[in-house]
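Here we start with a single chain on its own, the form predicted on its own, put down as structure tokens.
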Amino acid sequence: MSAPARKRLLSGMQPTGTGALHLGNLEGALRNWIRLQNDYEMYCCIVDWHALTTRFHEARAIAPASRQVAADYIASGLDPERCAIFLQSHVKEHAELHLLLSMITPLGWLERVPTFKEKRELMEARGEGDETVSYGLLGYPCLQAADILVYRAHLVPVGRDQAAHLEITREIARRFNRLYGEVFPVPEALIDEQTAIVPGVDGRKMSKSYDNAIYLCDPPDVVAEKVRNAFTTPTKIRKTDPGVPENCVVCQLRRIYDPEGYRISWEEDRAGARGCLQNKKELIDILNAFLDPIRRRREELLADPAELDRILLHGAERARAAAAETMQQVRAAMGF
């Protein structure tokens, strides 16, 4: 078998809630994954599988939720032509692997794992019973490390907060190469150092289970609204009072956003020289500015159903070939 010419990147996000994304989601893995493109033989998932572990009751609502999600990677810089996008369900051989993979996955792996302890802590402080803790929950991690391995993916691009969630995926591949032979590169984090943490409207981190997010599809007076309430210094009462820019939501978004420009409005902050109103005024026009671009191109691929299919096939035709590959390795390895 052929050995990829490039080093290849897996990276993916899950379609919750509508799907469509929002800031934090841009500055926190998207943007790094538009950088990345031209250096690395690149697939860009939907990983619409993985929301089943948590929205099994409504899995209508994940594939109108998955375009939304792949209007936005194109909307906002990802080239179908420069990286695979395409939909998890698209390629089955992430299912076959998946299967294989949780064959040599032992339990307490997978029982030890934060994220699945954190999910069924919340489950059960809703009252929602051990029947919505599935299997498929528990076997997330068997499903990630299935995503990634089936394209031998040299690197993972994830923040620093998230390297620690690759590691259970070495280690399936690690058992797997001691079991069956060399088949899978251990895959290393690639940490983006440039990564923003941003700021939701409230003050913590932007999170669609917060409510506090500014979406990459909110309409100019939807962003406006939401900034107009975005939280300020707290002792800024006046125009007169000295700000904290650190503090302050407008002036965190400010810096991400106006990179060049946003050190005058601190100073004039910090002096009292400036009123909150200003500060959201002028962010309310830098932000639509920005988003512009990326609501008109996600509106015209919304409204073109059959180049949005076009894409995602093309992409999934890619992946599939990448990923058939290393499933007659995988078959060969452990005799089938």
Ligand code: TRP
The other form holds:
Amino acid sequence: MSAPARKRLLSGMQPTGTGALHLGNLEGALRNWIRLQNDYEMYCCIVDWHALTTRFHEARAIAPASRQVAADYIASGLDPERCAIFLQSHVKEHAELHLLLSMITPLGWLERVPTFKEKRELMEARGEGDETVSYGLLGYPCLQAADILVYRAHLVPVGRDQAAHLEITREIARRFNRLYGEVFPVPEALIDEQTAIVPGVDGRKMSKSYDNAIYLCDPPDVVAEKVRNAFTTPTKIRKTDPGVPENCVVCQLRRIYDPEGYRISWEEDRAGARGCLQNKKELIDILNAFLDPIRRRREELLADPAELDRILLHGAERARAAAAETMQQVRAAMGF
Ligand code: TRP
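Switching forms now, from the form predicted on its own to the form predicted in complex with tryptophan (TRP), please provide the structure.
Below: every chain and molecule of the assembly, starting with the one above.
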């Protein structure tokens, strides 16, 4: 008997906006994947077709955004030799499985998904009307199920916000297995309880849509400008006023990126022995030292499009090999 194969893990991220990732993406998802890549057979999918569910009117912006995501992945430490980094659109098996799964997915399951309801309300509030809520948007969780099941993944590292999507994936897998025979493991969400919640510069959760994010690609002077404008303890006006590091964006970021040194600075802050200006100055240096190698690596990758293409095609080839095997079983099970 050969050694048991390692468990399979699939993760996905949408290329939103320009595709550039921020510290919240890094700490909330990527950091976890980088850790997991050593222990699992891992597939990291950049879900460019999913991006069409809301960006169909700017389809041409999606490919460059996907490349930014890939560059940020690799620059942050995902290793394309250990884990398959690829675009969803390069592996057509996702589309075939999506079509088949769509036939066994009850409409009610999709209509009940909270993210669908939210997106629909958002679009309607913007006055975009019914015509922008597409069949594809409703089917988003079904395509996500195909992303996962086409690799017969056991584990899916996701944030808590993805629980409903994962639940539908599990229901679809069970339904398929009941109808046609056991093909799919029922995948489990792997929710990392320890991930740091990264505050944005305005104190809310760091998010592209809040315009409060520090990006991995922000040049040093942009990082400095953002930190200088970041929210601190509102009642700390003078240096001698006591700070509340728990309520201060600058102190929170320091804890994440200076896990040893932050303690003293927090004590001094609380005691009114240091001011926000000093906190900010030091954080700017800490963040820039952290981001420097990431910025350099991503620049190298983006400056050499052929190399990035090669990495993505290599990732797609490995993904396709696994996906094709699943599809043979799926077709056989269904009698096609
Ligand atoms: N819906 C996920 C998100 O918004 C992205 C995604 C698509 C995904 N397919 C996936 C995540 C498969 C995990 C597995 O973050």
